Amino acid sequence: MSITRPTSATIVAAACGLLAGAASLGSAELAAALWRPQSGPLPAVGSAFIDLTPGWLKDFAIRTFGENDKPVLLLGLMAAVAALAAVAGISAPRHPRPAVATLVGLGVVAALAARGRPGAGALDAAPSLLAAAVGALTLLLLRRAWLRAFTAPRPAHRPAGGPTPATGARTQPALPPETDRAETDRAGTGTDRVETGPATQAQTPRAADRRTLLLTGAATLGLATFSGGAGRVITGARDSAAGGAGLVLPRPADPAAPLPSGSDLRIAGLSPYTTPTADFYRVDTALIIPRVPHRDWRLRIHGLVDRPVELTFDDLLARPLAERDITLTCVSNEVGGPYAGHARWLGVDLAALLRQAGVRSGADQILSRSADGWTCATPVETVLDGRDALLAVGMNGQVLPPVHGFPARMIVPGLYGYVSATKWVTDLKLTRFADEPAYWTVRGWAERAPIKTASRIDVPKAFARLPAGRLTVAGVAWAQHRGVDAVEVRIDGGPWHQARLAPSANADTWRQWHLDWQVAPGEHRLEVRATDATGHTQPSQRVTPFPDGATGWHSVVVTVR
C-alpha cells in the first residue's frame, strides 16, 4: 500500500489536527475550572504575554482595541494554536513524532507559564500538562484512522524494482516504513508516495474506513465540546457564587452630600457627570476576572508596621463606611481619550486602617497586591495626608462589580490608577520604594504619578458635519485633588474664550463645561485647555502617556455647511 494525498485528504488531515487541538483545550478548560480558571493554558500564556509586553505595545493595544484588547489577545492565541494544530495534523501521517511534539510542546510552554504566575503552585501546571497528553493521544488516534481511510492497497506482490506483470514498467523500491507494525500490515510501506496513474478499484479508499474516521472525529468533537462546555458551566457557577449577588451593604456612616444642582449639564453627547457603572472604563492586566468569594476574602496589612492586621469581609463591613465622589483616570489615557470616569464610591477609610496597623518610620510605599498577583506601589503620604483614600466595597449605590474589583479595591484620589487603584486587593505591605518595585514600575513607568490637568471636547465629535448657526461646544475637565478653575476654548487658532463651568462635588471630581458658538460655514479646528486650582494651565505640547501620563491640548476638526 501507499499513502495517497489528494487535496481532500490534506484538508481532512488538517481537520484531524484541529480536532486534537480542540480536545486538548477542552480538557484543559475542565481541569482549570475544577482547580483555578487562571491556570488554563490560554489565560496562563496570555498573562505571561501581557507581562512581557513592552510599554509601547501595551499603549498601541489600548489605543487600537480599547477595552477589547484582552478578547483580541485571547482570539489571537486561539488562532495561533489552531494554526499549529492544523500543521501538526497535516504532517502527522508522514512525520508523527514532530507532529506530536508540536502539541506536547504547546502544553509544556503553557504549563511553564502557569507555574510562573505570582502565587501559583504545582497544580497550576496540571491543566496544561493534561492538555499536552490529551492532544498527543488524540492526534495519534485520528492519525491511525486517517491512514486507514486514505491509504491505497498495494498492487499484486512483485519484487522491488522489477517489471509490473501488465506493462513491464519498473516500480519504485519500497521506502522504510514510518507507521507502526499494525498500520504496516494494512498500509504497506506507509510512505507518502502519491499515485499519479489512473485510479483503480483497488486504490479507492474503503467507505467503511472513512466512516470510522468520521465517527472518530465526531466523537473527538463531542468530547471537546462536552469538556469545554462543562468547564464553562463550572466556572460560571463559581463566578456567580463569588460575585456578591444578593449581598446588601450597610448604609454609610458618613454619606456623601447630594451632587450640586447643575453639576450635570445633560447636553446630548456630553459625558454624564456620574458615569454609569456599566460604562465605566476598565484597564487592567487580568485576562480572566479574579473571582474571590467575599466570605473567603482576607486582607492582610503587614511589613513595616507595629501591629500586623488581618481583616475578613465581615470585619470590613463592621467598620464605619464612608461615601465619596471621586473621578478616576488611567495613565494610559491619551489626550482626549475615554479612560476617565466618575463614580460614587462606598468604603472604609484607608488611612484609618494604616494607623491601626501603625506605620513605622522609613516606610514610604504601600505595596498592594491583587488576588491574581498584580502589584501596585502607592506613596504612603498620599493616603495619610487627609484625602479621601478608600478601601472601596461599593460603586454608585451597588455592590462593587467583579470587573471593578469585588470584594474590595483601593481608591486614592489624585493618582493615576496604576499607583492607586488596585482591584481585588488582598494584601497591603508597608515597605520602601527602593526595596520592592511594583508591576509597572519595573517596566519603566513612574514611581509617583499624580494625575495631570486635562480637558476633553465631547461635543461636537471629531469630523462631525454641522449646520451653520448657533451650536454648543461642551466637554469635561479634571485635575483630581486640585480641582479645575477654568476651561478655555479657541477656534481656528484665534483668541481663547472662557467656557462656562458646571459646579462639581469636590476637587477630586471632574467638571463639565460648555461654550456657545456662532458657526460660520467651512472647516474649523476647536481646541481646549484647562487651568487647575493651583494656577497651572495645560501645556500645548503633546506628550504620550509613558512614563507618567499624557499632556497636551485636545482638538477636533469639524465641517460646517
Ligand SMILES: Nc1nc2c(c(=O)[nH]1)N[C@H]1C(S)=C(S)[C@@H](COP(=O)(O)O)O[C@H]1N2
Contents of the next structure:
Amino acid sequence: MSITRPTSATIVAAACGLLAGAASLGSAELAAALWRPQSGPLPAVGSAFIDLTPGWLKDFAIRTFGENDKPVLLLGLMAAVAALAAVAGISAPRHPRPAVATLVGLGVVAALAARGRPGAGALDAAPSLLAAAVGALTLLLLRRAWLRAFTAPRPAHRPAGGPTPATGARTQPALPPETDRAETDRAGTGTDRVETGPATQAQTPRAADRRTLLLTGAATLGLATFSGGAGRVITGARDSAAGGAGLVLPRPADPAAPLPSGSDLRIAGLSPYTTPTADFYRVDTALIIPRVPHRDWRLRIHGLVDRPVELTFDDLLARPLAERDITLTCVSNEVGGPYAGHARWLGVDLAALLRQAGVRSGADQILSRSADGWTCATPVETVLDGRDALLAVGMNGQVLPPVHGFPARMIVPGLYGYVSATKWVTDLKLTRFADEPAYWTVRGWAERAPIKTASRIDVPKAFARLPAGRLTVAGVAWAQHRGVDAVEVRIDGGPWHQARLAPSANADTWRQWHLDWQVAPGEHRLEVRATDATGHTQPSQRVTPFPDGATGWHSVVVTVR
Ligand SMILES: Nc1nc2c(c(=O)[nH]1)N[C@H]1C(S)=C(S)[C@@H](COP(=O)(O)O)O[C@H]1N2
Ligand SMILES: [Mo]
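Please supply the coordinates for the form predicted in complex with this ligand, as a counterpart to the form predicted on its own shown previously.
After this comes the whole thing, all chains and molecules, with the earlier chain placed first.
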C-alpha cells in the first residue's frame, strides 16, 4: 500500500464534513444559550468526562495543565469532533449512511450525557439532538452538491449536441474510485472549457455545479458562524446579568480588625499576604461556571434538622455579616504547589444558621450541594466547634466573583476545599457520613480532610541563578486553624535555621517568613519545614495528594555565581 496525496475532491469532501460539524455545533450553541449553556453537547460530554475520569488521569491533567485543564479538555473534544466530522465528510459520497450515522451518533451520545447531568431535565437533551439533526441535514446537502461537482455530470445538464464524454467514467452512474474521479474532473473541466466558446457564457454545467457546492458550503459556514456567534452573545449577556453586577453588599456587622502591620513583608517574588482576587487559584469540576442570579438563588437547609430552613439572598443579607481572614487550600496541591490563597471573606455565620434549623443528634455530616450538582461532605462538629465557618457572599471587599461561587459559598477554616468550600451552594442537607458519600469521597478521597501543615519557598525560584553574597529566602507556611509556630530552612542538608515569621491575622491564615543568608558560589539546595501550634513538624516523607493531602519538605535548587 502506498500513501498518496489526497485529491482535491477528497479535501473538499473533508471540508464538507467539517462544515457540517461546525453547523451542528453552532446551532447547538444557540439552542443551549437559549436554554442552559451547560446543556450544550461539548460542555455536557466534557462534564460527563470529568465525572467519569479516574483519579490518576485527573491528577495528571491538573499536574500537566494546571488551571488550563478545562480549556484543554474542551479543545480536545472539539478536535475529536472535527476529526470525526472530516472522516464523515470523506466517506459520505460513497457511504452516506455510516457518515450520517457518525454525526447523529455523536449528537445522541451528547444528548444522553446532557440528560444524565445532575438536575437535568428532558429539555437538556434538545441542543444535542438539534446538533444531530443539523449535522445530518447539512452533511447530506453538502454531499449532494459535492456529487454534482465532482462526479459525472447529469446528461440533462449538457448542452444539446454536447461533447462525447472524454472517458467512459463520465457517464458511469456509480461513483468511480477517488483517483479516477479526480482525473475525470480534470478531463471534464478541460473539455467543458474548450466547448464553452464565448467568454460571456461563463457558466458551464460543471462550473455551475461547483458554484452550487461553494454556495452550499458558504451557507453552511454562515449558519455555523451566525448561530454559534449568537449563542455566545446571548450566553455572555446572560452571564453578566447573573453575575451580581451593581449589587452592593451591606457593611459587616462584625468587621475584621486591620491586618497586623508587617503581615506582608513585600519581598519581590513572595506571595502577597492577601491574594488579589484575580490571582486566586481556582479548582472545581465545573466546565461552565454556574450562573445563578442572586434574585433566583435559594438555600435549603434540611435533612436531620428540627426546622427546615429556606433562605433567599435578601434573607441572607438581612443577617449580620462577619468579615474573616481565612486561607483556603486545595488537597490536590503538591508540595510547593500553587493551590493555596488567602482572602478576606464576608459572610453569615454558618453555625448560627445550622442552630436555627436545629441539627438533630444523629447528624454527623453536612452534605452541601452546588447549583451544578457537585457535593461536599463537611463534618458537623467542625462547623459547630466555634471556628469562623461562613456562608460567604463577599471576597476581598467585593461581591463574590462567579468563578469563586457567586451568589454564595461555604468557607470552613482548617479544612481542604473539597470537604468545606462549596461554591454556588444551594443546598445543605444534614445527614450521616455512613449514609451519603459526597463527590470526591465516592472517588476514593478521604472522608475527613483537615489541612496538613505545609510550607513553601517562593523566593528564590527553583533553578534561579543568583549573584554571590546575601541571599533572601522567603515564602509562606500554613496550618489553618492550628497556626504556624515556626519555620526552619536549611541549605545543602546542613543544620536547620529559624526563619523570621511575619505576623498573621489569626491562626486560620498562612504566614509569610524569610531568612537572609550569606552564600558561597556553587549549586545549593534549600529546604523548608514548618511546625504548627500543636508542636507538629512537617515530616520529610513525600506523600502524594491522594487521598488526604501531600506531605514532604519543599526544596529548591539554585546556582550562586
Ligand atoms: N461547586 C463546587 N464547589 C467547589 C468545588 C467544586 O468542584 N464545585 N471544588 C472545591 C475545591 S476542591 C476547592 S480546593 C475549592 C477552591 O475554591 P476556589 O476555586 O474559589 O479557590 O472550592 C471547592 N468548592
Ligand atoms: Mo480542592
